[in-house]
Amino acid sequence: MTPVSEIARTQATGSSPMLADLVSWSSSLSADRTFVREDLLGSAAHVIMLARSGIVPPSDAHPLRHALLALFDDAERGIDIAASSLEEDIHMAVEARLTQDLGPVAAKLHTARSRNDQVALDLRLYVRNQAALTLRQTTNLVVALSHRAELEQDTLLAAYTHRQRAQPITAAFLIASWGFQLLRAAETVAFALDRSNELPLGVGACSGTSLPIDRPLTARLLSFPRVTGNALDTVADRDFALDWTWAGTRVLLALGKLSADLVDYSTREFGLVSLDGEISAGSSMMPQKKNPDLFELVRAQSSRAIGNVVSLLTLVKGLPSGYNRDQQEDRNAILSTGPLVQGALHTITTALPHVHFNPAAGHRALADGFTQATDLAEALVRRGIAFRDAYRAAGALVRLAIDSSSALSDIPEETAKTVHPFFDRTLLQSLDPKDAARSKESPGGTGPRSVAAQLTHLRNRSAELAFLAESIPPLATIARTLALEPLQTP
């Protein structure tokens, strides 16, 4: 049988078909197989719309829908329905299969559509599902972090700026900081999901169609809340793909920061956390090593996600209006982002219960009192001293301790009073790391009430975003809806 792609190339113009090796080189079928299910459902919805609009008789639409949904069931079971196809893309492969199975009636399927709007639909359906899955995983991890934080409210450690000990915090506060960055990433994923959630099908090759199609009906069948607004823009639009790859990158960047902290904190130099053997890797040469390989790999994978963003940006830069075959090169960036991000999310979610904080090491890092110098200055402010004067007084006491090779917390009250008369026993109590961490109840601070409010926010906002993810129906649910949809106006 003559491949449909040859018919598409030659019937209108009478030209000879493209050389076989060039067709093979330019084919997108290998990558397109990833979204064969989306293509089949898009075609099923399209043929229902054609029947309901009076463009294709229900008697022709019925076998087309039945065959498309049967092929969808095969694809759901892992059967490659295009295994022996000679076509250049999945759209022609499906049409060739229908022509083989149904005969001439298959020629009616492509009415009022182009491969330009068809691929836009497939990619949007794919991105929408991948974004919903990623959003669920990300919000689940944020909630898991909030629950873990509640268990670490009394675990003290130092916060670091410029990679130096800065001020006392709790492990709960640190974990909440991871949650907030992930939550922002989740909101970016939600934005990408929304941007993909428009129906492009029905805009044709570039200018719409003169046939009386019903795009809102197709949108409803595929659970899109709206249709795209301009045909010429629609077929060229890959902004939703840029939003998706950027959102995936944001998730990996957040996971990378969490991972970088755990890589550092699990070293003997820090000793703030320990890793169970179940999530550690050994050295092939050094028997004493217990390496945080999983976290290093997660940290590294943002480089691949960033590459996807840059790939798409350079692909679309300078393209003219309308569809251009350049856009076929969007596949790798779009299709690789979801598995990359979801794998990293699964790894971190699975590994975190095997990470244990070391309260003794955290206390040792704070015991000398130097990280509480700001708390000492703020104690002076509460007694009416201007902050810059209080800062200088605290700094002078720090220098005194350093010069005498003493811990700041060991400076006697009498000696401290020589630096400033307000440095009495009560004021020096601000050098206690537990009090220092608990005292910061300003919004966003490390105090227990502030942290509790942060954790509540993380859980509440995660629930809102998870609800958005759950509003996206699985492909199998859409398939069941399409199977029951009447082919004539009720």
Contents of the next structure:
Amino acid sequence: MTPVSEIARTQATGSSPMLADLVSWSSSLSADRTFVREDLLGSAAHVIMLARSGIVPPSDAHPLRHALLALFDDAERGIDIAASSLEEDIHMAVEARLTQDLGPVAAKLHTARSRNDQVALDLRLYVRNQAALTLRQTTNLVVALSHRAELEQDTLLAAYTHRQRAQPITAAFLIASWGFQLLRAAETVAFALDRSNELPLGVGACSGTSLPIDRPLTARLLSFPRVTGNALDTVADRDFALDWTWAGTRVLLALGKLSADLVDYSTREFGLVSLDGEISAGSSMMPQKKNPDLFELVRAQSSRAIGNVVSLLTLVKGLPSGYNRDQQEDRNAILSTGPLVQGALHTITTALPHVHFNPAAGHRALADGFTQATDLAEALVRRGIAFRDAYRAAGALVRLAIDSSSALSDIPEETAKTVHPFFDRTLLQSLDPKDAARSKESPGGTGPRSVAAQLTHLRNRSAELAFLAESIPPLATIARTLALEPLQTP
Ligand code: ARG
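Alternative state: the form predicted together with ligand ARG, after the form predicted alone:
Below, the chain from earlier opens the complete complex, with every other chain and molecule after it.
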């Protein structure tokens, strides 16, 4: 094991090193390993910038860059380059490793840099990639939902309000509603991506540097479209991380609603969907059970994501300006959000083709006509009756059906006419559930033309957001371009 280095110690810091078990207790190294590749690329870009700005000679920058990119390749291959390190974080571990491998030249790397801007950089690069990955997965699922909806245009079922049957809709419309919530979540992920997409490096510990650094160059090397605006704010800023955890939570909330619907709809009580064995779980005791565990787990997982938002909020609340070591406690919230969200997206995307609607059950739920009572009232409105009067007349017919233990759709025309003279055969036709669903062509409605427009919107906007995700280069691509960058200003 490499003993703790004394890199960040001066005579002023104190003659004796921190007690080993307290270094170990306060170290973030185990969590930081997740973004070791980000740390190495940040350093490689930094050293290129130092050379091009004339701060470090190219002859020194060359071995530094080479060593950093070689370590990056190791990390890409799964080698833990900080395996034996006892340092307090990944930044120190990398510097200690370079010192060991290259000798005194390693002492030049940290010029015009602090771990405060370095950790902000690593986290931003990490969040940016996580957001891009999540954005791709989320928009793919929105598109998959839109295609599935195409297949369910003639599948009828009831929409629910207060979990009571409300009005006839198509399954296509229901699926589109899931797509819309998920698309809004994707917009939030895109926002988080954009907020993380600023270069913090070069702000130093808290107030910048007197050395002639070139922050726009470092930004370009790492594919950041802009640099952060104020050094003191930059080292304290974890807003991008908050935005990310919130965005991830929004995706899980959207998947949670879809899952809650499917948990209900797959019960024998609803019977609206059936789930293939490939996505069902059994019971260890009850031989007849076929359980929707996957959807229950997805529904439950937003609680952990919400926990991450709350833990970050309470962490930053009350912190004073500048960097505070408290910020190291951001790690779990930031690092656990991505895998949680991506796992749930993968699960729902995989499960979707194994969910089958049951048109007969949907039809049974609508056949008695009660969910079409509003359509009956609207038919009266079309004949010039004021809505409130039409509503009362339809209500009276519903009452009559209930009192005579009959379906609304089974009331004979002559009886209906005793309630309102306009209740003739044509008007009672509006009790047909298919007609009821088809006729709601108001924008956003369940009618076929309206749903088609909704699906087009879902696909078009998803494509735009996916394009944004594609603009973020993978780390390996950044590494390849850094290897080729000149170390002298041409
Ligand atoms: N391990 C620290 C963190 O993760 C890195 C920054 C430490 N800065 C400092 N001045 N101690 O936040």
